[in-house]
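Shown next as structure tokens: one chain only, the form predicted alone.
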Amino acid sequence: MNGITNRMSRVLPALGWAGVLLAAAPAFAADEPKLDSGDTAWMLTSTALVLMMTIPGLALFYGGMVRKKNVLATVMQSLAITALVTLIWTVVGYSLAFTEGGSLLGGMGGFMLAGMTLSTTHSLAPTIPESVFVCFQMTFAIITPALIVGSMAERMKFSALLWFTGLWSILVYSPVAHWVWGGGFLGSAGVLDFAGGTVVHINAGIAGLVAALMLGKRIGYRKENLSPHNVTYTVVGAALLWVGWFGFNAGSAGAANGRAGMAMAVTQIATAAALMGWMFAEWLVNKKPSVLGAASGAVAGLVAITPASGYVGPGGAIIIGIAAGVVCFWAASWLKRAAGYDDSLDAFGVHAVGGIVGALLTGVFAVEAIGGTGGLLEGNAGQVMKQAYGVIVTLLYSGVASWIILFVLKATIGIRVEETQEREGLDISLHGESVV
């Protein structure tokens, strides 16, 4: 008996070290990163529905916005950006924006994706692959400078194209994206940015306004008829947009959950108030409402509720939707008569203008209880002079460094095609095809 006794005296305690250890187990594992089936499953999701904003989405939506005899151009346009900033993002543009290093900039540790494996994850998507977070992050790298197009449709050469998206994309795209998303200054500094309202549209709208500026005007510009040849393409494109535009901003939330769900809810109410916004101000200035302006209109909502979405609620989401919708048809039918630019799809008068709507007014209606972060609404005034710094460094920073890439290239293999591959149209000279 006092064998068993003395044997049980040695067997208890380590039994209770062990129990204690098993306890702990749980509270050790959970500081540990776990990838997570559902979140996983939604960011391939959403992945795959920021792809398809740009192809075929965007490359319909500007395609039917052209001329027939430039229709294949501007489809291949994006087509090929889609494959060139892909090959960048995996080379260099992921690193830069996404792994460690300074405020202004990435590192290079993330070059080729190097240490990527299949259970490696990123800080800000530690759920989910590290392999996701790359291609859902370079969806938005490809779609970025696909919609510079817009400005320059119609009239820019192929080759230079392809220089400037590469250049662009290093230059430009992966360092605003660091500073606002990877660790840089601008999310630092508190700006707010949820899917890409600085990123993705200001960003590129500048750069198209900029671009347009330096090639000129279209010939014919203002003396002939440079209607769009399909406008059934376009809204078909709108509304690929549109869904899209759910992987675009609830993916934003890097998992599936309340937020991802309330930037879904914000995203289609702030959409539908653009479009009847577009829509009615066109009405009441033009005495007509038009298919093309409807569909302008919802990217318009789209682009304004973008920094927005992961920070508002439902009735922020109408008021950003109205004045996007109102103040983009300013811009992109008044202002730009006003100002005398040719900004052939109104990428600037969309994009830029409506991403520094959204932008500015993400400070004005963010919910704390949200997004962390309260607006002017909630007593935090200083949130809107905060965005209207994230606003100002990227217009002036995008609009510089685009202007002096397109000053070297038009320096050096030039920027735009002859006049009489601009008349015969870009189809046929510079791709040998046309739309019979």
Contents of the next structure:
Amino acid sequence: MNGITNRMSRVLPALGWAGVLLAAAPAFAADEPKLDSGDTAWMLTSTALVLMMTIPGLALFYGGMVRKKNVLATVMQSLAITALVTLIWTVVGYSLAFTEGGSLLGGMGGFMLAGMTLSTTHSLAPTIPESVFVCFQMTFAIITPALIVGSMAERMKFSALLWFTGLWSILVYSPVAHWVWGGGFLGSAGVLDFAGGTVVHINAGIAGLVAALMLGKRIGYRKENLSPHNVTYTVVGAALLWVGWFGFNAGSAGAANGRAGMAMAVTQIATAAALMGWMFAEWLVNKKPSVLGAASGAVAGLVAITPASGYVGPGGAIIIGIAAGVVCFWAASWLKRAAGYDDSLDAFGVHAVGGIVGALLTGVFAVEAIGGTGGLLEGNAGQVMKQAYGVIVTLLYSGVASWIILFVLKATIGIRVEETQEREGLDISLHGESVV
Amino acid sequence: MNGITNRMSRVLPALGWAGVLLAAAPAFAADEPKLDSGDTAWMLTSTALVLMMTIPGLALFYGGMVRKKNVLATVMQSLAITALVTLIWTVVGYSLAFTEGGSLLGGMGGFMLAGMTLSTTHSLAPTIPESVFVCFQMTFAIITPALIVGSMAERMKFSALLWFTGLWSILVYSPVAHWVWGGGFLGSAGVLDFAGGTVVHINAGIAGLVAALMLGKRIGYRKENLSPHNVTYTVVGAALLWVGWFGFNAGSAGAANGRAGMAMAVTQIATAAALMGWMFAEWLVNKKPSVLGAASGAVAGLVAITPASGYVGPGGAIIIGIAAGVVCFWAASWLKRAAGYDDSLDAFGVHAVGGIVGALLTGVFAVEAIGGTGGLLEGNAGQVMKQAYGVIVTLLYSGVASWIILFVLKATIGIRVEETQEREGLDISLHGESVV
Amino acid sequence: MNGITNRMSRVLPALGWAGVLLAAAPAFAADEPKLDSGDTAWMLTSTALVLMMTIPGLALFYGGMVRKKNVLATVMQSLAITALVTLIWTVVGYSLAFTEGGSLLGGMGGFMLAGMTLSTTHSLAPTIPESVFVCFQMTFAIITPALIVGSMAERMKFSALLWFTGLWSILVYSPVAHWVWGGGFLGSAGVLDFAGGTVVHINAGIAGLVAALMLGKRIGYRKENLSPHNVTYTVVGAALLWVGWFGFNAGSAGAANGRAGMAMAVTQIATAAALMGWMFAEWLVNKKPSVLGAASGAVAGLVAITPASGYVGPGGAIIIGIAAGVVCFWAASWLKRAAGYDDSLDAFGVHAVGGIVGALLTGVFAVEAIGGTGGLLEGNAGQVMKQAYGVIVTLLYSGVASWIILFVLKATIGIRVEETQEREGLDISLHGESVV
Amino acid sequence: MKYVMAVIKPFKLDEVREALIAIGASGLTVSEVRGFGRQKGHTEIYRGAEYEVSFLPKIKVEVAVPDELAERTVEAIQKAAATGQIGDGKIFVYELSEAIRIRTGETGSEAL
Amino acid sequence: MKYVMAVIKPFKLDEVREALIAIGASGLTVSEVRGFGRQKGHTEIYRGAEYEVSFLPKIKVEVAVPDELAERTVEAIQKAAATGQIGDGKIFVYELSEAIRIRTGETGSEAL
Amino acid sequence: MKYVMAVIKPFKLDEVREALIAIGASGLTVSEVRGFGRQKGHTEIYRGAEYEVSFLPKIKVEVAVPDELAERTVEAIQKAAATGQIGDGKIFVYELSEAIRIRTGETGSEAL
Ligand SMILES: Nc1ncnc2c1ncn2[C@@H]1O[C@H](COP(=O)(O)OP(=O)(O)O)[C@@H](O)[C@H]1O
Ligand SMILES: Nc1ncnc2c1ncn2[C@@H]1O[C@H](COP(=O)(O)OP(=O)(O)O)[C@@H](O)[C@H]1O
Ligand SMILES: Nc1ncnc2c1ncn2[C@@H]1O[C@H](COP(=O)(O)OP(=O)(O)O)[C@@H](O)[C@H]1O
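The form predicted together with a further copy of the same chain is what I want next, because the block you gave corresponds to the form predicted alone; please supply it.
To see the whole picture, the full complex is given below, headed by that same chain.
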């Protein structure tokens, strides 16, 4: 089963009944599903929701976690990445990821969205206008590099960030999206990734780890107080991520149908379970349940359920959630300390680790009646291996490619701000502004 | 007329025309309405909107009203309640409220959402997947206890809050939801409550009053400056509540139809009228129109129109709004001062009082052409009595049950923080964090 | 081609295929399109999105740009305008703009929304309930005067603001909306304005300039530090404007169809291009890319694409975006300084200037295959003249009418606060509150 | 004249202000400071890492008084600000060479 | 050396700074404080309850000067900060025993 | 007793605190201030208009010490706070007439 049929199956429940309606309208060719206003309404909405995840969601989530002198520089990163990736996606990104090509990369037939009209559709979402599919996928292309900056916070040069984002979007995001969803080899190999556990989260998380290592630790790491200046922002950001994630996961059904509904339900359940998992783990270990921990736990759950939504039911969701909450807590506190890297806002600890938990457990808890493929619990032991294959390929490719991009940038324009700029804060030194 | 037929009638306008379409598709059994992608799209969206009301809406609304040292603890309450109630609702809450049972309580047939598949629906919303109905109702179950914390702010123990929320959700919310919407005795008695004036607001408001009395006043009440530390947050929270309330009220139509549209229109109108009512009343009395007052007035209007939306027209909405604005202003300023309880953020003064205003006036202004039942103005004088019956039953049951739960908790784990913790602020003392 | 047919053409793609479906249902009269649940779902959502643009979007966008002592007064303006215009629109505004009347003004047939039932529709959006159309248009009527306050910030009397808003909404907004969309002479003349470049942005922007001139400069202008107190708020506001603008532009299709999708796509693209345009222009000129500049650039792009969305494709969108970003940067920095007016938050520099750029370029880049009318590039040179005609009429009428309203208010109740109030800050002096 | 400066616990401010008014002080100036002393700070938790916040929030109260009022001022503050628990704070007294009221130009005790 | 400390109205800061530079002060340090004095605070309204905010925002300006500049410093501040209305603030002058420039270790007037 | 007050660069606070503890200071009080001096402020940009922010963020450290500790205190601060670059700040030393511990009423050096 390749990526396309895989995804096509998501819209089949919709087609099931829409098809009957259409059957009553002989003017339509039976083999060509037409635009459905309900599906279109939901996908327009989902696009807005996923955009909201990056701005203002992620901007606030990250902005609250840095020190006050870096808050504007941090929200600026989300904002600028949104704009830059929008243009790149329009010009080549969409084409490389989602138009006809090979198993490694799409073609250039969609350069500058050529050929897109009011009535064209994409085969992965045949009941909505292609323009909506392009925009929906664009919001995924935006949030992925925006997640990476969590690892670079408080020390990355803004100009270097723009170069990195542009190159990474073309050289890493589009290919990986093509492999899994666009007809490439991972989808063909049967890797399940409903909404982007691999394409978005593992991809971004490992790039973040590489960036944290290449940039080095912040001045004062483990000595000065680098704690978040405003966890209220972080909670608001996490909440907007949560709400917007309904568009991310339920929107990945490509239609307003039963599978979208189930994806929403398991998203909510896993997120709640992960919040509880992180909170109680932290309460036990540190004696107090931190608010930052609860917010981080929620995001960990959202990450982990991302590949699984659309494949698992409520029971699987609870277990995936708890696992993600506890494991990501461990990664962001114990593992990071032990390994000694400065992943400022835990892009790796939450997104890569949570994404891996989710990707693997998708292989365990997948329910055939929901997503067309059963997992380990339904006797399909091989699925876990397929999932691991997807994880490893992504970790390797994204890790190496991110390293190369950063290496080149470091050798040319430099990637880290001057020491005095870092001390003064990036708000003033890079953008000439400050929060009163 | 019982709760179910009552609610069923909401979807009839949709069925009216959808039914005709379906008639052209003989493959469908006429008596079994099928999933509608447009209705599903709107209910997926509504679910996201209502979740947004609690996080970040209510979190910010309340978070801005406390002192700076308690802001994180306050937003944490909304966040943790969201997670906890999600799990409870999944396991037993939905089943107790909305599956077949007696007139006092639903059954356990939906334990752990058993039986929910991609294609099941609930009789109250037969054109959308059951998973979406479960999630939509879940967001109501979440916000109700989250509203209560307004009365407990700045002094409630976090562990006690979690216990309270869990018990209250099962012992109070699910039963009352069942009585009114799930086929229970209040719905059967003809009590009208479109979107939860009784189930959500009166229920939460009276529980809040009981909690405020059981907890006692905050240290410094009436002596120190306990005024809001950041009304900007409160305005943002009120605004998100307002926007999200479109999902709450128009979503309660269960479909994207004319009744949903009318519910949205009257929601907007009543809210505006209530904001104006509170603002001008305060301007008159206190010489200045406070921003907190305007935000509170908006919420009062949203509360009051909640039971009435789906039953009244624009004219009724204006009067309900003005009444709610003025009466809630009086309750939050004069009544609270006179009675001497410390309802920190006026959960009682706004939600119970506003909810009562709305519930009773629904009985006055209901229009048969809109919701199928006329009110006093259309000659159905008995409706006001029915509404009063619903109000009284809810006040009594929720008041007593909340008292018992809190009494038990007080006697066992304690419900109030230590004096030094309260002085130091709950952010640091309970969660080990603070806002710079 | 008049405004109505103009707009009707937007729903035609939807009707194209919906019509076929309906054709299969002989129970329907072919000439009377019926409610479509998908279109209704999208328009309910769009209404929520556009409301979110004003509160909390614009409230935060503007609130972050003022000094800390004026933040509450600034968010209060958005809040109070939302309420006031809701009531005015309900009572007379909708009727004057959108019900049958002359070419200068609508009639009074819709006074108090008379005649609106669950099943009525408006000819501009025949597949959704009239109540939804009323609410959707209401959100446009709300945001327009709310934009104006950017020019009045930090010195306008609150009571005068309410009077101004009320009068302006009736005397300026409703007429101009009627001229362009409601069947009036600008629409008949072939002026293209998909979502309100003329009606909303130029209209508000020129009124803002007049207000800035009538009010005079703030104390300390060009001497004291009047810089924004919290650009984080401004970024969050800009982000919510951006997300909500999908409802604004794609919602202006009146349906969930291919034209809505295309409108969303070009909105996203132009906004990104404008952000980049402003950012790089500023980087070049001032050596640093400010965060405020990026946020302002995004809004400039949103403004400029507003009239064009629904008429242009991705290529046109990129050029419109870049032009808007660069020209508005120039207007907000060089032009304002040169002309010497104190347009506090650049309502004129962004909304009028950006609106004019967009209106004129719509005449250049309009694509017949998208919106039914081609522009200069497709050989229809006259369209640019028509666009200029719309711009000039709006500038003149709104400028003069705003001047008269403000002149009368100045002569009677006064429009500017006392000097001591301005120094102390409007939060305390007007509303008796302050942010800690 | 003497300049009395006290570092106190934040929630004691209102009581201290009232005590000062009671003994006839005509004005005072306060600011938010952070103090380090015998009273230990708390531990904040950040992503699993504990961080010792060594400084505690305190309020600094400054009041200029004529010499004859100095002793009573110190007493008044001490009584109002004491809780008996560690971290109650300190009072420091300096010589004040001159005081001027900006509005009128008055100097010395009259300016206070 | 003298240490001159002034409590002024916030919006007068820029004028005071310019006046001090004009007479040759080489530096100054300012902080945000809240003042209580003859000038009455305002009333804030909170959910219908009035609350008296007794403290008003003020700016504290501190400048160390050689003895010979002390008088002119006081005059300069007084002139620049005065509006003639209540609440204009105070100027306090102390003896300064020693001043050290951290960067160089210079002491006395040279350090200022 | 002496009252030592230093204006330093914010990121030097931890080092100064450690240096003071090392020489036996029992407590200190810090606050956020803004400084104007030889070190030039930066330019902020606001809608195309440049705005000179003349004041830079600094930390004020205050520590009361017995006379015999004064010199070492000054030295400790100077060493810990110096970067050798302009803007490192100043140390000012005053006479302290009296010190009182609020909790116990102790006075003089014992109160520190
Ligand atoms: N030597 C000192 N110089 C300046 N401030 C001090 C000094 N010692 C203590 N303080 C201030 O007094 C506060 C209370 O001191 P602490 O030693 O905690 O308690 P106590 O005074 O009750 O013994 C400290 O937080 C600090 O602000
Ligand atoms: N005795 C005092 N000690 C310290 N600060 C004082 C004293 N008296 C007044 N102040 C400060 O000076 C400010 C202005 O004093 P106020 O009495 O209001 O006006 P005026 O100085 O014009 O009579 C006060 O807000 C307070 O900050
Ligand atoms: N005469 C003064 N009185 C009070 N504070 C001063 C004085 N001169 C300098 N300062 C403070 O010291 C800080 C550093 O001074 P500056 O002249 O910039 O550097 P440096 O001390 O290295 O020459 C200033 O920002 C200001 O806060």
